[in-house]
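The data below hold one chain only, encoded as structure tokens and taken in the form predicted alone.
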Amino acid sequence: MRAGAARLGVEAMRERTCALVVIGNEILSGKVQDSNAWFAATELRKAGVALMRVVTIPDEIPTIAGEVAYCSKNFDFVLTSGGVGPTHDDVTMDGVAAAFNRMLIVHPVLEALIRKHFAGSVNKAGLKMATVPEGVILHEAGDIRFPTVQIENVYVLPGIPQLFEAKLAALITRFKTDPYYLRIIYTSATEGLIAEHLDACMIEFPALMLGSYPRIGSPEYRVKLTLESKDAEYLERAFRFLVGLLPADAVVKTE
């Protein structure tokens, strides 16, 4: 069976898409280096989820509302990162509420957690962290006592990497779908020398996800090729086809 004939089978694999909205003036101004996007991309890929959009936006309610509304409509689910603390610039909940035309309320469960945490000395800043859009769902967050807030298909996560990572790890089983399978080819040839072979592979295997990544100054290899598919058999045939096209002396190693 030719690769094209197998395309329907590949496309029938379950595909879930995600967008990540990173919120924070500190990221845009270079005061803080974001690591949450890389972590999310890695963990979602392991779960078989395609991270299709990553956008970094300022702490502005209308901007947050517009981006969250857009992503919610266009992707299966959305993660937000940042802007959920007690200070004046933490306005993510306001933006998410505006995205869905919801009122902000003090959630009784979150309020109880806040009051317990502050041991009877709750102030306005503390209660701000218990203020969420009306109608949210709360999810256990692993070892972290404060649950993750979900509204519609949007999950609101903190920006602090340790908290973001722990909360996403606690959620990831909710998102899992058919996994991606991966093969890698390392070559000593430049992209210019192998581009025609990559084109030929994509013509033969149009549903393949094929990436080409040059590395400058490495004595080990010049280009790393990644081949991915949710269909393991389809991937193996594409892998063998491409290896057969490449000059034998150009293939350094495969994984």
The other form holds:
There are 2 protein chains.
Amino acid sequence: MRAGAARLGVEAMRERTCALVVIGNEILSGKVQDSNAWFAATELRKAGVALMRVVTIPDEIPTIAGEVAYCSKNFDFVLTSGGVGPTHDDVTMDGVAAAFNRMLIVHPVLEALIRKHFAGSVNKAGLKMATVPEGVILHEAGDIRFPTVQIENVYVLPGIPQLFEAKLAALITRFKTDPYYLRIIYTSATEGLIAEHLDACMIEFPALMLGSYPRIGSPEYRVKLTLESKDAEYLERAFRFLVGLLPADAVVKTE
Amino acid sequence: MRAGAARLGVEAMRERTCALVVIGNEILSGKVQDSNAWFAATELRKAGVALMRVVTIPDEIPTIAGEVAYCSKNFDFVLTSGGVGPTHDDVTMDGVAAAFNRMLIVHPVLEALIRKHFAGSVNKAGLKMATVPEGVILHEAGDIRFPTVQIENVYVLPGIPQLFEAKLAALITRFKTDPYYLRIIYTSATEGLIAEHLDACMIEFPALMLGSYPRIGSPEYRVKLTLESKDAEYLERAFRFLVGLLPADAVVKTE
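Swap state to the form predicted together with a further copy of the same chain from the form predicted alone:
Let us now look at the entire complex, which starts with that chain.
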């Protein structure tokens, strides 16, 4: 779709891509249901950012390093979630450092924050919380005392949902770009009956982001069609074109 | 952890690994909250399977092909979720075919099922539902009329949660292996205060799967420690060792 957009000359709209790397055995083993991916997906979309990849991986340094390096190269920026506490299974900083071939150091600003928090007495676990790759940038994180750590285009966020959400909310204005515009068509027809009209719409409007989502057991509609573009006028033309193709009695409502 | 297990000679326990590839722009763009990853994580764990990777990617053939090929090579089996309907954005079969350099064909068994369902009259969209890579294996899917398609070690499942869950439930006995045993310790201490005991436990029991999960705002406990192994006796020894290290008044309850 993005290639199509460029061909059509709507490339003036700024496209900004992101990946999210969720780190945590607890999620892969079904002990904890992740909610950070859903939060990030909705917030990034509101900010006009294209989330292109979400990957959940174990607490393993080489796996984290490989995935972070891949995402850093292929997307404009990367968020990580989890693995930043003081215990043995918190190895995200080790993985991110390895991704960029950087040393881990005790950061003086973070160390001072931790010493203040613990009134001077800091054990090995406390110092681990201040240990980050060399050359990071620190960002204030709203109400959260501990700043957010940035290395290259990677932002390292904690996995606890309250903290992840607060820290992402504090960062989101940095990522904001041209918005997506969205129209929705709810139809009572099945996907099999409207597929040809969707194909025709994509031929006419190749840069359109068009999604078709069937729903089982809803009395209200059978398929929800989402039409999106960063070009509001292009979107309206595509919307009118598709509504014109669909059998009139199949359109339940539009938004 | 798994390398540690092998070193200690508990490699007699069968380890079986899996990856889940979730395909869908609707999830990445925050329109739909995925629940299939959580369902798969819990069901696979109960079956003794190690889910090692969950990745959510767009409806793009080369991306699907690359990710499926990677997961197929690196894990014992792979599940995909989504992208198997009759519309333009359903390209999972194309991606899986490309992953294994296979042609797409109209499968006679699937075509017959679809012709039966539509009482003989089948359009292009209907035939798309019968189009799969050459050489697939079909599995009965319980109450779901449409069989599950297997290519190499990849099982292609629909994204609609009711269908994904029913199809995975019908497959799960194929994947079942030695179970995980789990003990839990809830503590009132912070992670910073118990990190050294967790380190000591991992030195003594390197094959243990030990997780430490802080919780904010719970009056009941501060950190939940999960101890797991496929060796029940090893797990009990590690559990007793760690409980012995923790300050007695820090242990709120165990399970």
